[in-house]
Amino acid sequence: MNTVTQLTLYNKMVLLRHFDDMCRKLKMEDLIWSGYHPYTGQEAVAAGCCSQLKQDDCLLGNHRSHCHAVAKGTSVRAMLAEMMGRQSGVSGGLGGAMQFIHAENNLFCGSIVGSNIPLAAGMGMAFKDQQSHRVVMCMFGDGGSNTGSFHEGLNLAALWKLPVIYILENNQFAEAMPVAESVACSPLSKRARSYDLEEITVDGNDVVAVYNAVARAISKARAGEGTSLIEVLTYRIRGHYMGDPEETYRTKEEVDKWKEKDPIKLCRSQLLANGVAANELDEMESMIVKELHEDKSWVLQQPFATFEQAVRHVWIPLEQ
C-alpha cells in the first residue's frame, strides 16, 4: 500500500474516533435519544472495509453503524442529526443510531442481530440478476454468526455465487458474552468451510491488512466469482452500551492490553516510519476536531422530527 492511501485511511480512523467520542459525550448529556453503542478500538474495520465501496454498492450495518456510515461516505452532520432526532438526519431523525437508512448512500441498518445476513444475499441476488457490477457488504459481529440467519444467508450466497462480502467484526464479545464461551470453533472463519468458502481471518486492528483482504474480496465479487466471508479480529475498548457493567465479564488488565494494540497508534507509527511528519498528522487531527465541533453546533440548531413526519410513513386506515 502506498503512503497516500494509508494516510487517507489514517485520516478516516481519526475522524471515526473523535466522532464516536463526541457521540458518547452527547449520549451522556441525553442529546442522543436513540440507542448508542461505542465503536472505540474498531476504527480500522470501518475504515478498511467501508471506504472501499462505491456509492451504488450497498452496505448493511448493525449496532455500530454510525461509524460504518461515515466511513462509506455519509456526512457526519447527516449521521449525527439522525442520532439526535433532527429532521436533517439521513432518515429524517426517525431511525436513530440503529434503525436508519441512507438511501442516497445505499446504506441500511437494523438492530436485530444477524437479520442483515440473508437480506444481503437477497440484494446480491438482485445485483447478479441485473448483471451489474455492484456489490453488497454486510457487517455483523461474532454474536451474529451464532444465529440461524447466518447459516441460511451464507449457504445461499455461496451456493449461488452472489456478489456479497460478509464482514464478521469479531470484537470478542456478544454484548457481555466472551466469544470463547459461545462459539465452539476458533477462528470463526472456520465456519466458511461449511459453504466451500475460503477461510479468511485478518488482524482487525491493522487497517492495511483489513484493506488488502477486503480489496481482494470486492474484486472477486465484481468479477462474478462469488461470496467472501472475512473475519476481522478486533476489540471493543468501551462497554457494549453506556453504563455497561464491564467488570462482570472482563478485567481492566485485559482492556489495557488491547489498548496497546490501538489501530490508530499502529497506523501512526507506520506512517512516521515511512517519512510522514508528526506535525502533519497532528495538524490533520486538529482540523478534524474543529470541523466536528462545527458539525455539532450546526446539528444543535436543526429542528426535531415531528409526530406528523413519523405517521406520514405508516400505513393506517383512513376511517376508524
Second form
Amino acid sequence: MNTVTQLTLYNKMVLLRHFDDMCRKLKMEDLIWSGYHPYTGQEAVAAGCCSQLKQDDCLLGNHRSHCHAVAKGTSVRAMLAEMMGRQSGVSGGLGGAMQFIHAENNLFCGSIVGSNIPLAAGMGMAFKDQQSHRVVMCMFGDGGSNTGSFHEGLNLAALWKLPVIYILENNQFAEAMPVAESVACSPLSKRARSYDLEEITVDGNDVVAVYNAVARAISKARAGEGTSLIEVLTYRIRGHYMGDPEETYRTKEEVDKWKEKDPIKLCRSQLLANGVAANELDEMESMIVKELHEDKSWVLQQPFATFEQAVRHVWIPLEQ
Amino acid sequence: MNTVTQLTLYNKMVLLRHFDDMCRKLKMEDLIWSGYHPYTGQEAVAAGCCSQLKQDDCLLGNHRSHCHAVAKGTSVRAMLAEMMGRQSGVSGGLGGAMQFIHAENNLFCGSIVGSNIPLAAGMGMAFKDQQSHRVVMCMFGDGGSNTGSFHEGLNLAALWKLPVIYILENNQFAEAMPVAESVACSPLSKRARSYDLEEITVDGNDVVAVYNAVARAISKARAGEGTSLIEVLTYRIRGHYMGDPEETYRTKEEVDKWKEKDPIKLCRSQLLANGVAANELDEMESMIVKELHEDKSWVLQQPFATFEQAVRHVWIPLEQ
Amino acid sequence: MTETQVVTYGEALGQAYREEMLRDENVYLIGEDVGRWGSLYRSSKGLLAQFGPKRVKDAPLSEAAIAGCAVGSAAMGMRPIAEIMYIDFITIAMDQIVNHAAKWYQLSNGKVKMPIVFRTQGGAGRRNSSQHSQSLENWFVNIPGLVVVMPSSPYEIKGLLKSAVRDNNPVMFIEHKSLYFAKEEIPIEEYLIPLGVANVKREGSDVTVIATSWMVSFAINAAEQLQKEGISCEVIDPRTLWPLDKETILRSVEKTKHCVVVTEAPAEGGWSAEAAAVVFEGCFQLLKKPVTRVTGMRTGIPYGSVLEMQVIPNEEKIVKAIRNLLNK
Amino acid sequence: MTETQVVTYGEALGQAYREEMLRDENVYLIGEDVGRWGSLYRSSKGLLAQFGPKRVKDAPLSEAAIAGCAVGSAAMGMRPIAEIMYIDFITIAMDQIVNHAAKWYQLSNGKVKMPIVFRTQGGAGRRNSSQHSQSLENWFVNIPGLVVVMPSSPYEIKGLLKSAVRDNNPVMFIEHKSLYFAKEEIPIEEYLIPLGVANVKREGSDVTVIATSWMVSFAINAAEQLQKEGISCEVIDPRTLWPLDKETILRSVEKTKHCVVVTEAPAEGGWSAEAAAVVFEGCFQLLKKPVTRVTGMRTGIPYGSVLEMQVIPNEEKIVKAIRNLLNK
Ligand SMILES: Cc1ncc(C[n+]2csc(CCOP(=O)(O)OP(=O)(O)O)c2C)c(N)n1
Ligand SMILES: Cc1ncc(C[n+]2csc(CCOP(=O)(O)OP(=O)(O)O)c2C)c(N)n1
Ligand SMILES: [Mg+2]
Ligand SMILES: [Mg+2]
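If the one shown is the form predicted alone, what is the structure of the form predicted together with a further copy of the same chain?
After this comes the whole thing, all chains and molecules, with the earlier chain placed first.
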C-alpha cells in the first residue's frame, strides 16, 4: 500500500476515534439518548472496509455502526445530529444511535442483530439483476454469526453469486458472551465452507491487511464473481454499552493486552517508519479535532425531530 | 455386521416399503387426508438410523416421517390410525400424516421444516442435565439444512456437546428444488465444519453403512461425547407428494438410474451372498404383508377422532 | 357489457402476475417453488418459461432470506412479490416483515419506499392440521406501516393483487387455501380493485354481516338461506383489513342496526374484535343488539374435514347467529 | 399485618426466580446474558453464582434456538424460563412459540405438557426507537394454547411469575422496559397471584378504566387527578390478557356504565379492540356511551422521550378521554 492511501486510512481512524470519544461524552451528558455502543479499538475495520465503498454502493450496518457510517462518507454532522435526535440527522432524527438509514448514501443500519445479512443479499440481487456494478457490504459481529439470518442470508448470496461482501467483525464478544462460548467453531471463517466460500481471517487491527483483503473482495464482486465472507479479528476495548458491568466477563489484564495492539498506534508507527513526519500527523489530528468540535456546535443548534415527522412517514396513503 | 442384524434391517426395510405402498393407496382412496409424502427408496435411512434408538430415546421427524416412526418402534397400527384420523392414532387422530406426536415412544414429528433441529437440542439438553444416557435423533432433509433453525440448533447443540445425532437425509430435492440449486456447498456435510463437528457423508442406500455410522454417533452421544451430524445420501424415488408434477424438475432417466441402487435390492443380494436362503426372505416378506393387511383391517374398524378430543387438549385450565 | 371469462382463484392470480410483470419489469416473484412448480397451487404456472429465472426466482427453503431479499431489493428499486407458502411459515419471516419492511419508510424519514407484496395463504379446509391451517392476519393489522389484504374470490384476487403490486407500501396479501379452485366469472379486460375499499357483496336491510376471506362465501350462503325465511342480510367483504373502509361498514349498520362479524380466526385477540369495536364505536346509538362474533374456536385446527368444519364457522353457525341476533 | 419490603420490578422478578428455582430443581433460566450479566435489567443478577451454569444458561445470539430449546426440554420434564431480551426479537422465535409450544399439548392428545415461561419485555420509554419499543402482546392472545400475562408493578410481577412458572401451559410473560426501576412495597412472605384474575387497582363509580402494563400507572395518575374534579374512576389491571377475567371487568362496567381501555399498542388489531368488544358484548344495555380506546398511535415509536410520549397514551390523554366520555 502506498503511503498516501495509508495516510488517508490513518486519518480516517483518527477521526473515528475522536468521533467515538465525543459521542461517549454526549451519551454521558444525555445528549445521545438511545443505547450507545462504543467503537474504540475497532477503527481499522470501519476504515479498512467501509471507506472503500462508493456512494452508490450499499452499506448495511448494525447497532454499532456510527463509525461504519462515517467511514462510508456520511458526514459527522448528519450522524451526530441523528444520534442527538435532530431533524438534520440521517433519519431525520427518528432513529437514534442504534438504527438509522441514510438513503442518499445507501446506508442502512438496524438494531436487530443478523437481520442485515439477508437484507444485503436482497440488495445484491437487485444490483446483479440490474446489471449494475454496484456492490453491497454488510457488517455484523461474532454474535450475528450465530443467527439463523446469517445462515439463510449467506446461503442465498453465495448460491446466487451476489455482489455482497460480508464482514464478520469478530470483536470477541456479543454483549457479555465471549466468542469461544457462543460460536461452536474457531476461527469463525470456517463458516464460509458451508457456502463454498473462501475461508478468510484477517488481523482487524492492521488497517492495511483489512484494506487489502476487502479490496480483493470488492473487485471480485464488481467483476461479477460473487460473494465474500471475511472474518476480521479485533477487540472491543470498551464495554458493550456505557455502563456495561465488564467485570462479569473479562479481566482488565485482557483488555490492557489488547490495548497494546491499538490499530491507530500500529498504523502510526508504520507511517513514521515510512518517513511521514510526526508533526504532520499531529497537525492533521488537531484539524480533525477542531472540525469535530465545530460539527458538534453546529448540531447543538439544530432543531429536534418533530411529532409531525414521526407520524408523517408511517405509510404512503393509498391512491384511489 | 453379522447376518442376523442385517436380516433384521432387511426385514425392517421390507416392512417400510410395503407400509409406504399401502399408505399411498390409502391416500389415493382418500382414506389418508393430509398431504402424504412417500418414502420409497429411502428405507435404508429409516431402518439404519431410527431402529437403533431405544424407546426412551427421542426421535424428531418431519413431514416425511411415517417410516421413521415405524422404524423407531411405533406400531403400524398406531401410525396408520393416525394418518387415517382415528382415535387410536399416535396423536389420537388429531395430527395426520405430516405431524404427530407419539409421547410413549418419545416420537415428535412436525411439518415446519427445520424447526425440529433446535427442538432436538432442547431435548438433548434436558438429557444431559438430567445425567441420563438417553439420546436424541433428529431427521431432516437437504431443504431443512437451509433453514435458520438448522444453524441455530446445530450451533447450540455442538457448543454444549449435547447428545444429539442429526441426520441430514439428503434425498436430492426439497419439493421441486434440486439440492445443487439450493445448498451452496457440496457435499452438504461440509456444514459440519461450522460447528467443529466431523464431516460425515454416507451412502444412504447401503443400510449397513448407515447403520455403522449412526451406531458410532449414538455411542458417542451416550458416552457424553456430544453431537454428530451425518449426511446420508439417498434419493426420493417418488414425487414430493402424490400428484407432484415431477416432470418440472427431473427426468425419468434420472429416477430410473437411482432405482438401480434400490437399498432393499442391494441388501438382499448381500444377504443371499452371505448364504441366506431366498425363500426364507420371501417367506418373511409374505408374513409382513399379511400382518400389514391385518393392521389395515383393524384400523378401518377404529372410531374417528372426535370434536370433544379436538377441544379438550388445547390448554390446561388454570389452577386457582 | 364487458366480455367475461370463468377462472379459478389460482388462475386469476396468475393473470394478475402476468399482467403486472409485463407492465413493469421491476416486478419479480420470489418464493419456494414458484418457478418450476409454478407454486403449490400452480398460480404462477408458466411464468418461469415466459419471464425467465431473473423474474421468477425459486428460492431455497429459507423464509427469512426470502423476506429479507424482498426488503433489500425493494429498497433498491425492485417490486418484489414474495411468496411464503403457508402463513404458518411466516412465523420465520416476521422479523424482516415487522422490523424492517414496516419500519424503513419511517426510518428513512420518508425516503425509502417498500413496494413489496408478501403473498401467503392461510386457513383450514385442506385437512393439513394445526401447523398448516392457521389464520394469523390480525398480527399484521396491529403493525403500523403494513397494509393487509384478504381476497375472497377470483374477481377480488385479480384486481386486488394488481393494486397491491402497484402500491408503494408493504402489503400483506393473505389468500385462502380453500379458495384456489373456486371459480368465478370475471372481466377479460384489465381491471383494478382499489385497496382500502370494502365490497358490499349482497345488499340487505335486516343485518350487516361482515365476513373475511373464505368466510364470505359461507356468509353469502347463509344470507341466501335466510332470505327464504324473510330475513334480509347485507354481506360486506372488507377486502382490506387495514386500512379499513369504515364508512361502507358503518353506513350499512346504520341501515340494518344489527351486525355479525364472521372470521375463521379465533375471537380472542383476533380481527373480529377490531371489526366489532369499530361498529360499536361508530353505531353505538343505532345498534339494536350487540355485535355478534362468529369465529373459529380457540383450538388448533384438528385433522380432517369433519373436525375442521366443526371448529370454524360455517353456513349453519352463521344462520343460527343471525337468527339469534334478530330473535327469529 | 405481614412484613413488607420495598423492591423494584427487576428485584421482585429476581426474588420470584430465586424462590421458584429453590422450590423446583427442574426450573431453569435460558437466554442471552441472563447469567454473567444477570440479564439486561439485572433481574437475574446473582443467580448464576447461586445456582450454577446448568440452571442459568447463557445462550448464543439465537432466539429461535432459545425458544426451541425451551420447548424441547419442557417436553422432557424441565420447566424452562426462556428470556427473549426484547419483544421485537420474538419475531425470530415465533415459529417455535406458535407452531410448537402452543400446539404440542393438543398434538400429543393431551400427553405432552409445555410448562414454559417465555419472558420478554416490550414497550417504549427508554428511547430506543422503533425496532426496540414495540407492543406485540396481542399476537399471542390470538393463538390457542398460550396464556398471556402482562405484569404492571413489582407486586404483580413477583406473584404472577411464580404462578406462571408453576403453570403447565406455555405462558407469554410480557414485561415492560419502563417498569424495571419502579418501586413498590410488597410482602416479604411468599405469595402467589393466580393467573386469569384481574386486579381492581382502584375503586370508583363513574368510569371503568381498563389499562395494561405500563399504562396502569398512567391510568392511576389520571384517576387521582380526576378525583380532584369529582370524577371517580375504577382502574382495572387485567394482568392476564388471556384467559381474561371478564367477570371482574363486566361487574365494574355494570356499576360505572362507562369504560375506557388504555393500551400502548396501536388500536387497529390490538388488544384494546378485544377488551372493548368484550365490554360492548357484556354490558351493551347498560353502557351509556361507547367504550373509548386510548391507544398508541399508528406509527413506529420515534426516537427520544418527547416524541415517544407524544405517540403513546399518557396521563393527560387519558384524563381528556375520560372527561370527553363523561361530557365533563
Ligand atoms: C436478534 C437480536 N438479538 C439480541 C439483540 C441484543 N443485542 C444487541 S447487541 C448484541 C450483541 C451483538 O454481538 P455482535 O454481533 O458480536 O456485535 P458487537 O456488539 O460485538 O459489535 C445483542 C445480543 C439484538 N439487538 N438483536
Ligand atoms: C419452514 C417451512 N417451509 C416450507 C415448507 C413447505 N415444504 C414442505 S416439505 C418441503 C421440502 C423439504 O425438503 P427436505 O427438507 O429436503 O425434505 P424432503 O421433503 O426432501 O424429505 C417444503 C419446502 C415447510 N413445511 N416448512
Ligand atoms: Mg461481537
Ligand atoms: Mg430433500
